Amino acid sequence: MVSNEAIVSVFKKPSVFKNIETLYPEYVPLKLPHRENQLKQLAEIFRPLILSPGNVFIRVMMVGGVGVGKTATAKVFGKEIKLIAAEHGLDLRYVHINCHRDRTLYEVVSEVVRQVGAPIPIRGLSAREMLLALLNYLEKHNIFTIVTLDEFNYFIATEGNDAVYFLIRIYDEYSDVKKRISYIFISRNISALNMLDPTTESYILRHTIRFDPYTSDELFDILRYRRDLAFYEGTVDDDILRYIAEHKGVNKGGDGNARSALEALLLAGQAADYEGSQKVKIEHVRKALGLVHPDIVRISDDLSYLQLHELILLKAIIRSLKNREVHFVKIGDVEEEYRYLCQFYNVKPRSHTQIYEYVNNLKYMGIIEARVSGKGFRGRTTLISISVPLEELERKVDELISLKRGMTKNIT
């Protein structure tokens, strides 16, 4: 069988990348330039867990915008403190949960049980029963756990004060037992805690670590470190990195978002590969920066947690806005496009009620804008808009739809 030469030629040509995955958002590097202070703060706060395990219940709040290193810092700290604990003869487990995906109390507790590896039945037990069973398991096997609740604001918005209170005040009922679970909470801002009562809020904010946006010099250091991991030597000069850092640094009018800067470097490298260039040039960076819209970067992580039908609905909104060339589209028009796409993807469309719930979720996440129609419309309807570049958003949505459909086929 003769291979298609057009496809084969792509795989044969050289690349500027040696480890492209080190530029992906999910990659956690060994080093975190300019987050050493935050790591030291965490170490100081959790020091009693190592030196006098079980005597202190520890909780920390980490606050900062998108792309400032909160998640990476927590994961690097979790990895390091496990090693330190082992040197002291402690069995310490680190659990990281994204509350956008697991946003109910039941989902959070069951995910802790799963990641700890406790043989506790998930079905048939309430969240409270599961947590008590977990505490018994930890006590029996002399295990300690640090649980990080990332995107904690989603958990608060979904479950409210009572669930948060239950998680953090569990030791009030069992004051004599060793404190084997401690928490790290991660949120983009503290305002999410306004939904909690003052006592619960102050209990969480006892230790707060802040993450400021990166300056251009800090971004340059981060880009240089990742450049050395991702690219072959000599393919990306320092002036390329400086150009991106100057564009993105908070002191230069940028958003100080390292994730956005790294994506620009990734796209610039891919542009160089596409052209067959042996080096990344300024023109490749200019193209990349034109594609990296800050709001797209902000919502990219959230998109990956959407269900298949939420993604199809989002694509329907994008197509409706593009086809009609208007700022807002009516939910009825979106539903019509959504049902057409469901037929195209060969999936059964969801009900109007479910679609309305999807719209509210997308609005809450900040992906779309939705409001009730006013003057100029017959009757009342929901009007939907998107403020980010539609082409780039649709490209990411298409990638995720393809991924989710592939996962569904493999399951079935």
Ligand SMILES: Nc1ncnc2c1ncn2[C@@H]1O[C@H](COP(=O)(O)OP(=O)(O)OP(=O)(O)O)[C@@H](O)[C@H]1O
Second form
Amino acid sequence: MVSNEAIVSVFKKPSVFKNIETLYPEYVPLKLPHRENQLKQLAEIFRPLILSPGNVFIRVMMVGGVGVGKTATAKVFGKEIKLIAAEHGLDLRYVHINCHRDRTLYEVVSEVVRQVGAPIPIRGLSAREMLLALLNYLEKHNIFTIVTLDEFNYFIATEGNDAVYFLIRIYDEYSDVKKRISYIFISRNISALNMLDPTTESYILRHTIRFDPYTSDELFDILRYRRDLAFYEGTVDDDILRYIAEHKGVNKGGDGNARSALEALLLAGQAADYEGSQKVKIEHVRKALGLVHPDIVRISDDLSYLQLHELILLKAIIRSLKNREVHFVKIGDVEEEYRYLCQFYNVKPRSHTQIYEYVNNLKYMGIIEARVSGKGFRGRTTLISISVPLEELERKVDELISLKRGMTKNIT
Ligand SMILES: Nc1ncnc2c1ncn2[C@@H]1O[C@H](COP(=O)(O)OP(=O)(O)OP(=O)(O)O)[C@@H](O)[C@H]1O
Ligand SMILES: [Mg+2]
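The structure above corresponds to the form predicted on its own; please provide the structure of the form predicted in complex with the named molecule.
Below: every chain and molecule of the assembly, starting with the one above.
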């Protein structure tokens, strides 16, 4: 069998990831470190559903900021309680609806019907008719459901009080029937409920569970757990996780968002793979966290191809720009700085012509801009400027200079 080597090699390329998909946003982990308390509260609230099914109409509101585990907690809980119900001989179905996607009453009800798997024609019925048909189906087959309305604020904003009222007061008219639908509402903030009338609001807020942003210690544990699922052993050290956690933890000025912490870990792993590195390094994380300016990312590959003297010249340009606090410097000033640096690094400066060639090369690579001065300058001279952040660039250039100097030392 003949295959194209170039393509095959990409698939064979070693990777730091063992199961990359366990870092994708849609993956629901088995465990949720530091959400035990919220899971316990849910279990308490839903206890009657297992112990005396149908007697109590249960609803709970979960509130917390971005990426703090609300959706994941609801899904993990749904999976667990289904199993527990089954042990008690109950047919319990868990339904998860994202109201950002399904935000009208009609869409929500037909999605519940679909996820329950009830053979009810979705077309031709009103939302009300569909819901009644569903209740009949549940009754007939002795099924119970927990319906999570995630991003519930979208539903409220789209459909308003009446639709919410319709959903949650379904059992008011039939007080003697079994309560076969319970609700988990999820929203980032409670103020979304302001639009509702006070009775509806207090009906929803019967129980609330709060999700606080994660601290860096908590994020560290979460990252460690998810790292072990996603990466080969030994490819991501704890200090990498610590670095991300310190950056995102709410107690360290971050937003305590697990999603963005996990995304940084994923991106760092991909950066390591891209470079063919067998380990994820801090520099990959810095890139992933967006700490590195995108322009620096763009040119940093090119920088590593520069020769020692080109790097010294680049440093001379950076320093001249920084010292004079101007947007462009004259090549004469750069040369002066360059000669000074050569003395400092103890290397012999290159000729004037050679320096011109370096300038052209750096310009060609898009690292610097160079143009010949127009009016306003005595004589004509080349003006040089750099548009990427100088501090970061200089740090990068320093790293490469010491690398190159170390290498030449070894050779000679
Ligand atoms: N305690 C945790 N342990 C492991 N993974 C977690 C934990 N908390 C959150 N995550 C992960 O972080 C990501 C974000 O969590 P989730 O989607 O539940 O946040 P959310 O609170 O619903 O945010 P949003 O309001 O933006 O929808 C998911 O990938 C989830 O698996
Ligand atoms: Mg969510």
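Computed from a predicted model, the values in this text were never measured in an experiment. What we label the rigid core is the largest C-alpha set whose atoms superpose within 1.5 Å from one form to the other. Numbering follows the first chain given and starts at 1.
Once the cores line up, the CA of residue 111 ends up less than 2 angstroms apart between these two forms. With the core held fixed, the Cα of residue 34 is displaced between these two forms by less than 2 Å.
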